[in-house]
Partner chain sequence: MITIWMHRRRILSLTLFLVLALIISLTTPSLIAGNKETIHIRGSGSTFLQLQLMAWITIFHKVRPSITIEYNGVGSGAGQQQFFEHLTDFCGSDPPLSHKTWLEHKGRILQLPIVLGAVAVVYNIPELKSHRLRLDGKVLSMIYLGEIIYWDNYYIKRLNPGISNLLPHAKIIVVHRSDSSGTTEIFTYYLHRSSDGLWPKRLVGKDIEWPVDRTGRGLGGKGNAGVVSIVKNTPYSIGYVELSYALRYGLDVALLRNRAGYYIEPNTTTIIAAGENAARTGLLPISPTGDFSKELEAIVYSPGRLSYPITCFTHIIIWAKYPPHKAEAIRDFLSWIISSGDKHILPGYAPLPGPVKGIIIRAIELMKSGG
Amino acid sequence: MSRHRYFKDKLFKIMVFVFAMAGVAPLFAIISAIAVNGGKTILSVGPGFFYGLPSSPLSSSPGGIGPALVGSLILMFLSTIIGYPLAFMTAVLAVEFPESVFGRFIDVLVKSLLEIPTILIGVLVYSLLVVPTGSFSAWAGAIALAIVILPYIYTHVENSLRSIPADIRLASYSLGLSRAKSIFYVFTCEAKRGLLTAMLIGLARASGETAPLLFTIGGNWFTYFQGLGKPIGAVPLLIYTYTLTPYTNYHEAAWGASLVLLMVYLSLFAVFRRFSKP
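Show the structure of the chain whose sequence appears above, on its own, in the form predicted alone.
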């Protein structure tokens, strides 16, 4: 290799490294800030931060996020229970009947939800569910999150079903199985890794959404879950609300809640990476 080519090769490698570091530096800055500030809050409060109630604004203690944390877990579970079957069935329709007008329409409609601002989904659910019932509720929040996560789950389920080899499809039909039995007894077993990954993606997405919850759940921080028709808290909404206040202890609680939310997301992402490997 000539000296000129060697110099250009080294320069290119240096540029790639510099631009890569510039790209990930903001991410590391955010994670480190959350880890340092959130860690201080959790260490100062102790385990009670995870199950305790919020403190008063004039208190010196950040208090706990127990009701909000339980509310987030409930909303994640409910939204997945609602959204996953819908996403699965629409993906089956798009994959098994790709030439039908309805199948193509559903495919375009669901994928277009990826481009809609999630706050508009919150406003829609507010108009259709919160206003008629006259109350914020866990149901409203779960439905809003289910709509948000539906296209993400749909995309992964669709890709998993499309990746099934044609030989397996033909073998299933040659055994005399109907289309429905082939889907639920053969194809789902073949694509189970992708189907599980889709569920994890939905959970991760639902764990961090804030905008759809502004108009749907009411933000109940001081009492634990009281029913699906009652207001409920959630960690993302608690962080948003606390950061808008002028109280120092609420800011500290928001840092701690941010660290908890980050750990939940990273845990789901780690499991997702584990199951997404071939």
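Only the largest set of C-alpha atoms that superpose within 1.5 Å between the two forms is called the rigid core. Residue numbers count along the first chain shown, from 1. As the structure is a prediction and not an experimental result, all values here were calculated from the model. Compared with the form predicted in complex with its partner chain:
In the core-superposed comparison between these two forms, the C-alpha atom of Gly38 has shifted by at least 2 angstroms. Core-superposed comparison between these two forms: the C-alpha position of Thr241 differs by no less than 2 Å. Smaller rigid part rotated by 13 degrees relative to the larger one between these two forms (C-alpha superpositions, whole degrees).
To complete the pair, please output the form predicted in complex with its partner chain; the form predicted alone was given just before.
Partners and other molecules omitted; one chain follows.
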């Protein structure tokens, strides 16, 4: 009998392991495909891939992604700088003031932002900002991205604020700290890991979005950064355009650009891990 139970237990453990592996296998498949194909491109082009300009479809060289890469980095940081404080304060409202009417609805409202197709956010910013100002701009792209990443950051911030143990809250208040001080000095430190992860999630989402940029940034292929009020390039837009073409050198460039995005993300991840060590 005990033998029987022993095998059942083993079987269960094996099943857990197999299913877990099957769950993460696609992720590893994607990462390895990007690393292998993108690596080939970057090695063949050399460092010029990072700062060079695109090549012709008639050429055999994948060319460079310089203007798009610079544009993407700027858009990532700018959108997080705009989106993070908004998401943070919204989360504070929802968690710390749950009894207020607004606090009760804000959670549903922000989370419903997740369901809006991101292209619509791009079109909204296009009609509210791009058309009135008469120009595509980095600002417009960053604001569209900020709206897209807001619910993601919000969800993570909200979760980490909610997970603060009640005794720490009570301890903080019993020291005589005001609500604002409790939030900024005690709760943020307690939930630091979650708050940093939220920032990372925001940056990562901002780095990979294409749809909100289609009608907002204009897109630059040959022009480097000229100012926040001017059109700008972005890597996802370049990947999107290149993959839809029939040309091999553009497909190679798209793989390389994907690897660059992945590297940007991983290095950010490493930096954040370093900072969020307890």
